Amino acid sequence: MPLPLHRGNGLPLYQQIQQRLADQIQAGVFKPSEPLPSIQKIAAQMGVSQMTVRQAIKSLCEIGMLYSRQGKGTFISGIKLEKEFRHVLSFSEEARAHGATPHSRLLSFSIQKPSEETRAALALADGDRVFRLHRVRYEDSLPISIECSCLAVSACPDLMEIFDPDTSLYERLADHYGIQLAITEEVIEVGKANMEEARLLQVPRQSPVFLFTRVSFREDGRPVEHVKSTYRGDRYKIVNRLMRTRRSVLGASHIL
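For the form predicted alone, could you give the structure of just this one chain?
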């Protein structure tokens, strides 16, 4: 690093390192998907402790300029992927739209009693059972999300026999059962990765994540799927495109 850090000017050293690295990323010194130099190398160049560098890198990961892969190092983020809200898309369809190849790692696939939340979301009767499909979803080789889908067994009774968990569930529902998912209701929250989520997504513990809860419906309004997903905050951004209604078409009672 050509310029020395300013000591004693009131700005913490880790913030100065954070700004230096951010400037270099924005200037193209480090390219998207390239590994960042090691903490040891940066610390030696800057004349600071490794703990100080680690704090700076953590801050850059939290704002999405860097991302970590357990056991492999820290990498430069590319442009964050937009989460699509204008159309009902499966994860596989979204991945292909990003120019990536979708892939899944199965964690579990079972028939079980639904939670109260799932029972209410799918309008199930007492005694109904659900398929619970738990997967890590990848774009190319990068883990992007952890997804847990629940569907009523009565809607697709032989799903475990005919579905390959590494493929698109939505495509299988359409091809084999004629179930077309046309409408979704989705709630988005922000959280921090717990130990298990961090391990599966290959990010540091307490990294920011998006928490999605989705209910998908057929065109006639019947609920089909209840999903809870955890998405990496360093690789996704939420974009909403809104249109302002002209005041002339608003009733007087709506004008504040």
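Please read these numbers as outputs of a predicted model, since none were measured by experiment. Positions refer to the first chain, counted from 1. Just so we're on the same page, rigid core means the largest C-alpha set that superposes within 1.5 Å between forms. Compared with the form predicted together with the DNA:
- For residue 47, the Cα coordinates differ by 2 angstroms or more between the two forms after the core has been superposed.
- Residue 31 shows a C-alpha shift of 2 Å or greater between the two forms [criterion: core-superposed Cα displacement of 2 Å].
- Superposition of the core reveals a Cα shift of less than 2 Å for residue 178 between the two forms.
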Given for the second form:
There are 2 protein chains.
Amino acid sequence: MPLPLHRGNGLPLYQQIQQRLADQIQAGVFKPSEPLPSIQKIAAQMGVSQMTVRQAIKSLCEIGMLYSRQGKGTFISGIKLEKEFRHVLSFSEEARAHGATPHSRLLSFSIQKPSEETRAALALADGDRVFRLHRVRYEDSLPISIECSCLAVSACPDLMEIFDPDTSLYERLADHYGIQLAITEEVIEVGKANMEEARLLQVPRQSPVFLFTRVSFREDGRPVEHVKSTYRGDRYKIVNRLMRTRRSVLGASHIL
Amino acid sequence: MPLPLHRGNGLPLYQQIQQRLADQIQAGVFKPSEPLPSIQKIAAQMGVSQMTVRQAIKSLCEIGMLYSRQGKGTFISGIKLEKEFRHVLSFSEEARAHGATPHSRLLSFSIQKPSEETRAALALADGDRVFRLHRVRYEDSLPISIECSCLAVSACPDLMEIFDPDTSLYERLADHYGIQLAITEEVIEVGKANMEEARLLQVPRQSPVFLFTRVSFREDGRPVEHVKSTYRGDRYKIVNRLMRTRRSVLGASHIL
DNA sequence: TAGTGGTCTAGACCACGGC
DNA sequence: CCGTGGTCTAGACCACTAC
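Let's see the other form, the form predicted together with the DNA, since the form predicted alone is already up.
Now the full complex is given, and it begins with the chain already shown.
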């Protein structure tokens, strides 16, 4: 019987319960495929309401640590949790997430007329201009990718003054403009490195590469950034976790 | 003021509310960045409890259709919902999802000693044997990928008798063995088509291709299938939606 | 029948934002 | 200050599973 729950201090009860259950599972108190004590028992034992325990358990189900079966119980999944889901991450965050030190070399930074693709992606009006930020990205002095970001000048007017090549662009957007990126849509294709890409990435010509096209949005759906990147294929791979889908909430008219 | 909610018939109230709100948003009753009526008002207007409305709204937030701000309200996101998240999908489901007809050509189907990689991925004991299913996958008679699936013989002993090359393998696993796949872990790399791959996929040699390595699990974490696939790069691309991460529930000892 | 998870109620209080 | 969403309670009933 471990520590009591703290009521009224910062952390909500359900998050404390969630953390405690996660700790116990990772410590091996419960084994995979074994049932957790029932919600009623956990609630009684911890002195909280059943709804509060449910909230904790639901979160742990969503990340695949538990699964519930009506009428049977809640069970421990044996899924290894080292592999996380992919999220919206800046290059800097992603590098640090696997223990490397990120930095970047600026190739160019200018204000331009957007390409038609960028204009459409950022929903720009005729005549709107964009910042175009062209960089090579490194992890521990190893070149990993070439990135070309476009952002509307109107969204971050003095970006050229405040931009620091060694700070995450996303941090600057949050700090100075209150722009929080919530969702990224990406398309991933494969290609071959052309001469310039091969030189910048220090790989042979024609080497296979990943081609990313990403558009990032604020919570309300306004597009912020349109990025096209080339990642070297010999030093970069994508790790993903996918879960079985729930039924879509979209109407039939949206199914082509 | 539309239809009333149906109490006590199949669908839970919160799902009916969720569907109704989704319909209204897609019909343009509410515009992006506009606030939804407050939870209290929706609850009063629909004659249900606040918790029930919250449950509906929470689901819509999770798919990016709404977002909530404490103290301010709940707002409509302008994110286009045609682009869905990626899930665990069979090749057949994926093909049908974008309107193509899937089928496959069997190259070989045998019982073998697993490779060391497969043995580790499926947590097999020494001496365990696997089914090895080698196929070319087509969408509308266009070859898309070469797939090599391995499944433990002990998990689906008479697979060779019941397998039908034109039915989804996943459906058979569910039908005959009650095996439901819940989670897939995948690693995506790039490569160049070798001679045999180029021939089977009808692309030039050295063409860039996607290399997928996937392991699929049941809910309880038991591995079921280990797959290595080669997808042609000129006819296949990956579309993804990523969301900003919530804080991890893992302890510090798991951060490398 | 007993025990489980799933849904739902009618409140309560808190934290936060804007006025 | 008020209105908002976020958390929490102490129950209730239902649906499902197992015995």
